[in-house]
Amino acid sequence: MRYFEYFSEQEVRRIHETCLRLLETVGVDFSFEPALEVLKKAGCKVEGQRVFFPPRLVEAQVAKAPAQYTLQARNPDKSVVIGGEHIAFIPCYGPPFVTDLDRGRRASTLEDYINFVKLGHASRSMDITGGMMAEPNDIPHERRNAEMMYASMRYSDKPFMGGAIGAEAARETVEMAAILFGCSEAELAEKRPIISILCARTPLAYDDRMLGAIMEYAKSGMPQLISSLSIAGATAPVTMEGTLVVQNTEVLAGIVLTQLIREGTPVVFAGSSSCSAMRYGTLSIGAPEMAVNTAATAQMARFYGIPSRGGGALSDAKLPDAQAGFEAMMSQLMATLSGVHFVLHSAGILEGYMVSSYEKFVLDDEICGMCKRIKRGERADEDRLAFELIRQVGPGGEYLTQKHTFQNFRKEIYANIVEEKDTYANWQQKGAMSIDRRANRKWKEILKDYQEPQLPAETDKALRRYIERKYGA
């Protein structure tokens, strides 16, 4: 499949060279002494917390990151390839609130988190269970990561996202994953069952928590998204090109650190930049500029030969309404058409990363199914052109009752989850339900019918003992 691109090869090279110039002459702040020591030893000039990167060092280290790798699932049939022609969809991440049509908007709990793990597990389009899909505000802060990791490990056998709130959460995630797979940490580095997201503090800085986690995961050989969320008109220039330069500079700096810690550490070139809604002074993720950045991020990642992250079913809407629908499809489809490999926030996000919606999760899952159908591509070979069939049916014929149709329609035509395609009369007889109401009914059905993947009892006990030793029963 050909990819949508904004920039010529010459423009991509100009963007890259601008970033190298910034890294060398302006630098990036690193507020973590161990990181400063690593970078200084590698030949970077360090003044206080400011790090200046030699261009040759940047290019040499970025070239060491692999172009493709596999995240191994507890169920081998659900392992996920990151890179190449593959695309992976991952649910919402980070919201402190949840909403549904029955109870409205509220602070999320561990029960909500577990529900979203189950929805992600049951989804036919979500490839990775997710990370902090709904922050469990009813769990003490220091214990939250362990309980979320346990839920991800128990209630799904897909790969999952690790903790990203500092070195301790990263270390905890790796140790629990080793228990889950019954292996040493050295063996875990070959399996790569987890991936995490570590973000710059834009503009042009990294804080100690993110740097601690970056270094911990890199030491363990675990894949990680090195991410930037630059906001055009607020934390970056108002032009999308200027925002891309800030984002690109931050991501390159982070990737250099990962490779200096452990050469060949798998990374994802992760862009999530957008613009400010200038009338309100807020971040807007449902803007067309977000989709522009998604395509630009994918193109820059191809230039470096590294898997990309961008897009998602993103929206600033407060409800799973028409705004949520058109914003989500715009961003998700752009990620698909531009060649993004890792699409975070593919299901459930509302209100600019603040809210996870049960109904929108189901509706976005529908969007993801459509996008995967588009991503699958087509080939104009003799069989698919169907000349013989068309000749046999001839003018004025029909194809509905043809054997060819029965043999192929399930794999050729996308089967919807909640879309309404029946006649108006039949729709009325079924209750004339709006799509958000159908989504409300659907997520409840999914949770009711959910079947927990088998986790060996001894492994489950070992994970609980690990948590109880650290935090108490």
The other form holds:
There are 2 protein chains.
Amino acid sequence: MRYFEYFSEQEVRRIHETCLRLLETVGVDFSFEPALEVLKKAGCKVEGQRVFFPPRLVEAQVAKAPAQYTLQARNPDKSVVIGGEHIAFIPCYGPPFVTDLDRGRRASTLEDYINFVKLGHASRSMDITGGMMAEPNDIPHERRNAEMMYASMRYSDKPFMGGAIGAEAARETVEMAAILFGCSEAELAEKRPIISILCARTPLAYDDRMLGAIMEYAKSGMPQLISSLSIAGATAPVTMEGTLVVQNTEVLAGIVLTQLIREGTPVVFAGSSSCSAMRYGTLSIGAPEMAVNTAATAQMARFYGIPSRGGGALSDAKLPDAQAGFEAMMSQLMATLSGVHFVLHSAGILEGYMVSSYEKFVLDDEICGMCKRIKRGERADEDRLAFELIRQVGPGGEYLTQKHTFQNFRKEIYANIVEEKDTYANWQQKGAMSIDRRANRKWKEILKDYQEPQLPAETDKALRRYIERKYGA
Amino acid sequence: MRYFEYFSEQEVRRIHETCLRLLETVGVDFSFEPALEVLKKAGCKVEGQRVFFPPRLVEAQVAKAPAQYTLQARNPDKSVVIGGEHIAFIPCYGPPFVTDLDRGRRASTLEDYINFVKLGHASRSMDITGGMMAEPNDIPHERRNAEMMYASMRYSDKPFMGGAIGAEAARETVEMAAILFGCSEAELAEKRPIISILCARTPLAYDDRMLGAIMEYAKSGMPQLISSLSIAGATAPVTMEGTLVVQNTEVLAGIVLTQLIREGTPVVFAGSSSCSAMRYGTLSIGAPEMAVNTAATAQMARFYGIPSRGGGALSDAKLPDAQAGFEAMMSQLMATLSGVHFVLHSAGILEGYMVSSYEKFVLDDEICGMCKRIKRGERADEDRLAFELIRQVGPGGEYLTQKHTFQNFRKEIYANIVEEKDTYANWQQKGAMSIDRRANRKWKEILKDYQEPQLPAETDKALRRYIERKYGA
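The form predicted on its own done, now the form predicted together with another copy of the chain:
The next block holds the full complex; its first chain is the one shown before.
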């Protein structure tokens, strides 16, 4: 499979060198003393919070990040390879609101979070569960990370996203994961069941919360996305090429820090930059510029030999309507065809990260299944080219009643989840439903049929005890 | 720009050789005496209607088809290059029904056809107008082609699709085009203002109607799509690789005929194969297998050095809902990223080619605009990387008030047509509309604002006289 790419080798090198020049002469702000110390000791020039990176240091450290690694799930069948020819889909992350067709838009609760863990668990296409799929607004602030992690551990046996709201949440996540696996933290560093997203404060800065978490996870050897969301026309130049330079510079700076703390820390080269909708001054994640940046990010990450993040079922739409559909597919398919490895926000996002939608979760799950079918691709071997069968059937024949068709269609043709494929007459008879209404039925059905992947009783107890000791019953 | 590809060089060659073997030993049915004569004279073995092709004849003839050519529009600014790095979008083709949110699903009329010509003319992204965008069911059968061609010539000054319902319609289309351009048919062959789609009767056959039109257009030197719609599990093996072999064999056979009739006839290597929705026994054009086949078609066409057709804003959905959105974007973006040159059905299709939708026309026009932005791509030159600007703004700065942003955002960032990008609060205040309702407003607005690109009075009169002489007033 040859991935879609925008740049020549020479252009990739020019982008890289522009970033090195920025890192050396303009610098990046790190507002966290422990990070400044590490960087200074490694040979960076530090003035106040501004850090200037020697180009050779950047290249040497970035080269230490691994090209591929595995996140171990508590169900070993569900472990996930990050890198190589693999693509991993991960649901929505971060919205403070939730919506569905019955109850409308509202502040999300822990129940919503748990429901999304269950939907992620039940999905054929989601490889990893969140990670802040819905903010549990009904839980006290300080307790939220622990309750989300517990829910991720209990209601799914897939790998999961860790907390990212500072060093303390990172520590807590690692400690809870060690309880889940009944192992030491040193052993946990071999298993890597969690991965977290840490983000620059664009342009060209990192804040103390993010740096605290980056350093904590790096110390523990836990994988992390070093991510930039530069916004063309707002936090970066209005050209997507200039925005790519800002993004690339930020990500390189963050990765250098991770490798200085612990050589070989698994990272993902993570770009989620887009542009602003200039008329409204809002961030636009449904814009084609987002897809453009996804392909550029994947190519830059390949140059560095590090797994990439980009894409997502992203949308600016307010409803699970046609706009939500085509925007989500655009970024998701671009990630698939440009060789992205890690696709955050693969299900549920509406309104530019503001809302997680139950219906859109199901629709995006369909999109992800279709993209995985496309990624599986074609293999032109004798068997699949089927010369002998075509010869036998001959001109004017039919294949519907062939044994070959009956034996193979289930594995050959994508089995849809909610897409409408019936005839018009049948569709009318069934109630003439639009797909958002079908998705509404579907998520309720999935939650109803959900089966909990039982945790051992003592593990569950130990996790609850950990939380209650910290935050009360 | 490096296009997405599935196959290695060796695999492409294996597919090609499998097709040559089929052409030589299994053959293709041509149920049209004049075509059999041409093929026999060229050295094919003919048994009844079955034609067996010597491999060297196939390779020699296919090599004669040009890699690139221009369709001349009556407005020279709107001429369209087929081939090279170009992608051309063409609206829906063939549906017998039409639908909109106000009047619902119904048999289409000439008025609908004219409306779609106007929408295609007004679009920034449609390069060529149809071509059977809506069947004029209110016009007598024999007169339909002439009235559609007249409408295409009068209401738009872009190149247009010609009739394809047999030799007579092809002849008529060429004669009317010569009147439009006020030139001889020999001169018309230099201008090529029309392009038509001719389709195999899969598997491995061509019928008399299609062969009549192929031969007529080839004689006139008019460009044509030689197209196959093989259906995995119905008219072709259930593996998409086997389906590709059937498609490729059919297309090669058709192209050989065009080059034997007139060497250098411009053709498009056209694949629109997909799979059946096995549960319902219906053709599925919204399936990921359709997108898989699009990439495969583009790669095979590159191997032959002939412009390719694939993709389209295709959907099985019954309404302009999220399914319509994500299915359309899937095939449209795949065409864009795999290097397809000619994308038929780029606007309006619902229900697997059964319906043209006014609202979906507008939504797909948005999708096409986004795909063209993505195709424009990135160019990593010093100017666009914007080092100096990033240096000046520095860490923690902002770009919104920079002169560079103000001067460039219009050409840098895609300007959307109907997408909702506003804040939630503003969206609510504006009526909380879904995008299909916005599209409903939009197409009415476009038709209201439409301005006719005036034909010279005598040309218009000559065209009407041609039609009335043939079919009465």
